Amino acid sequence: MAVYTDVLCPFCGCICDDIVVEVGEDGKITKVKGACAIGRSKIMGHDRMESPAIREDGELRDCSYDEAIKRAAEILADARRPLLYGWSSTVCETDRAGVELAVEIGAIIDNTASVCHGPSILAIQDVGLPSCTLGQIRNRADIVIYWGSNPVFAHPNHMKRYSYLSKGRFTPGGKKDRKMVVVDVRETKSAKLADLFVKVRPGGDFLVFSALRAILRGHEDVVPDEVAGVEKKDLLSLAEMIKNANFIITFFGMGVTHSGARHNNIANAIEFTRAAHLHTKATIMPMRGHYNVNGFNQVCTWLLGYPFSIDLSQGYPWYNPGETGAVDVLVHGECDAALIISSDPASHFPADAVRHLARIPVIQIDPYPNPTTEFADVVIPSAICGVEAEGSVYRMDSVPLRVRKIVDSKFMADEEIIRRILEEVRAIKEKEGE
């Protein structure tokens, strides 16, 4: 038996790096320690797609990798407006290859940020981000605010590893040295653990951020007795707690990014952080979901100048979220082919987008079957990054990390699949040119 320590978990944006994995003599993982239930399930592997497949007469037929890759390349080379979507649960090396493929075929390339923290990125582009690392939070933060986020379910080890329950250099008592505030529209499991729960009327986050900014800047007289369902006395209590803190972190989730004001909510949250910074050290961070959703945004920004929702059909990058996002082009019926990697749009996109996706040729690259598999025309199973393949990833705080290969696998790595599709596409174009 082999024991691997300090393994990184390829589940969520926490990328916990203290996992212990035991591998039996047969080369299979037998035990995972330190991961949450979801992370453990992913590392152990479950219900895998066993073989590449091509849809014929309405049914998926098993085939070789070579045949599936060749068919995928034919679909993409023949498409006039292809979409390449997903990329958030794979490594940066795959993302780079995906950008090269998108440039080659003039595709729209987008990742899951466009339906989760895309508004956060737009706000950060507007006003910046006074942030820090998760290590600083673990060691220094004595006030932890979760706003529109429920880490107990979405990021199960987050509080234990990095914030409220963790023991740091300057917070050796763990939660005895900290206070946790949860702001949400309902009392979640996370809210039940909080020292203070602030219940906001749905869509009222912008108003509450504005009220707190006014109080922290010394203008509490302009704040009415009730703001978006929150009484003024509760806002004053929270503001006083902030003023007396040594280090504050606000983690915000999709409860903020997807309410009415969208990216303006986040811009206002960042300005609230700056107002708090007048009194003490204050930082803010988005609770990114997939373990490398941040990495794709980084890679695209390096290579194309923009983080997501990029249209390359004109021979140069065109960035206009709301027009060039995956949902937008699908709802408008623009795409005539799609490559979906490491994501499941059939479970998360609006019905009109999914209906159009089901009408066009779809290539799916993923270790696991999901609802998108039900109508995919080419299915290519891949190795699990961070378990069966190595690569680089970015944590939610933009710290780059290296995930390792722990066990061998019969499955091809994402990067190799994308690069082989790219080679086939170039060969087809070269043949057509001749």
Given for the second form:
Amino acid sequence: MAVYTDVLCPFCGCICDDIVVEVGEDGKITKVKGACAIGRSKIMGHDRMESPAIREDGELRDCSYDEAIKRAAEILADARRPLLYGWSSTVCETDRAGVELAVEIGAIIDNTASVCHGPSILAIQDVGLPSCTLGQIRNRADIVIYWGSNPVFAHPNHMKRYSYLSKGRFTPGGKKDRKMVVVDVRETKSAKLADLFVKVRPGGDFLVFSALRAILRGHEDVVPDEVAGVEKKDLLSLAEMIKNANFIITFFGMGVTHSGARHNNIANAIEFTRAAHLHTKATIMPMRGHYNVNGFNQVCTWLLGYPFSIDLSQGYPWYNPGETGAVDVLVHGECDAALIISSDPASHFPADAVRHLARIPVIQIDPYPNPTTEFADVVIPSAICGVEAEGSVYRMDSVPLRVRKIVDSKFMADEEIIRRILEEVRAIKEKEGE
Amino acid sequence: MRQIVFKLRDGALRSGAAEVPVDVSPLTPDKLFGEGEDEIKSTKVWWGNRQENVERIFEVSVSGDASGAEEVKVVFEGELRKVKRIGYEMSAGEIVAEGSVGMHCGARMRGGRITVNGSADCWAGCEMHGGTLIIEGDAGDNLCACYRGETTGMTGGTVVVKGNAGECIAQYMAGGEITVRGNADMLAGLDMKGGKIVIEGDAVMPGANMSGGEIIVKGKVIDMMPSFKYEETVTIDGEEYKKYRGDFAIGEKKAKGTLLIRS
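Could I have the structure of this protein in the form predicted in complex with its partner chain, to go alongside the form predicted alone above?
Everything in the complex follows now, all chains and molecules, and the chain you saw is the first one.
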């Protein structure tokens, strides 16, 4: 039996790096310690896609990697508006190859951020981001605000490792040295743990941020008695808490990025953090979901100048979420072929988008079958990054980390699959040019 | 007057189960002025990730003569919802679209006149600097706003929307005038710095982060920003309006926007 310590967990944006994995004589993982239930399940592995396959007469027929890759390349080379989507539960090396493929075929390339923290990125580009690392929060934060975010369910180890429940250099008492505030539309499990819970009317976050900004800037006189279901006295006491704090962190999630004013909520949340700077140190951070959703945005930004939803059809990067996002081009019925990697749009996209996806040729690369497999025309199974393949990833606070290979696998790594498709596409184009 | 008609061929934008949009930014009166019929027909337009001769996608007919771009009239006909960038960066002449049009109609326009006899999709009149844009139907989101990363939207010109308008119209607007006869969705005039917006119907959260300019709402305001200060009641054209100043969320010194709401 082999024991691997300090293993990084390839599940959520926390990328916990204190996991212990035991591997049996047969090379199979037998035990995972220190991970949350979701992380443990992912590292242990389950229900894999066993073979590459191509759909014929409505049924998936098993085939070789070579055949599946060739068919995928033919579909992509032929497409007039192809979409390459997913990229968040894989490593940066795959994402880099994906960008090369997108440039080669004039595709739209987009990652899961566009249905997750894409609005946060839009806001950050508009107004900047006063942020920090998770380590700073662990060691310094005395006020932790979770806004539209429910870490108990979505990031189970987050509070224990990095925020409210963790013990740091200047917060040796753990939660005794901190106060936790939860702002949400309902009393979540996380809200039940909070020292202060502020209940906002759905879609009203933008108004609350603006009211808090006005109060923190000394204009509480203009703020009405109630703002989006929150009484003014509660806003004043939250503002008072902020003014008296040493270090504030606001973690925000889908509750604000995809409700009401969406990206403008986040721009306003960041401006609220700035207004707090008139009194104390304040920081803000998105609760990124997939472990490397941030990494794709980093890779795309240094290769193409933009972080996601990039249309390369006219030979230059055109960035216009709302027009060039995966959901946008699917709902508008614009794209005529799609490659989906390490993602499941069939489960997470709006019905109209899924309906269009089911009508066009779809290539799926994933370790696991999921509802997208049900209509995929080419299915290519891959190794699990962080368990069966190594690579670079970016944590939610933009700290780059290297996930490891723990066990061998019969499956091809994501990067190799994408590079092989790229080679085939180039060969097809060369032939066409002759 | 030289008239150039582009009639979208039936099914021309089909690619399998998809309908791939075409970018017609080269088809403006100023860019087509001086071109012969054959040259116009062989103008290259982007259709998806490949360029095509315009004739493959549109039936083209040309008549009359012009001594300048201002005497050129371009007409688009057919189902135009997937036709993007009509009148993009146009500086003179006239465009008429006979039906609802795709995104970016009249974006970055500097002069001339566009009439849309239907609705216009998102980013119509975006970063517009001059000219006139008339939309007979509704306008989508980001009307007269700016593209991602920019901090100045519309700076000049006149826009009239006879129906309703979408979210975030006139974001970062710095000049010009917009009239919306119907309602305006969330955050009209967000980050507005100058210019004037008249909303004859209702508006949701208008004027957030406003540092200049004027927004007049003749209907109801839903979710009034909690960071605006009531100043006085004023009379405009015989109607009483409540006058507010804001947005105090950006601080008192910068809060120089005016929001007028009919009482």
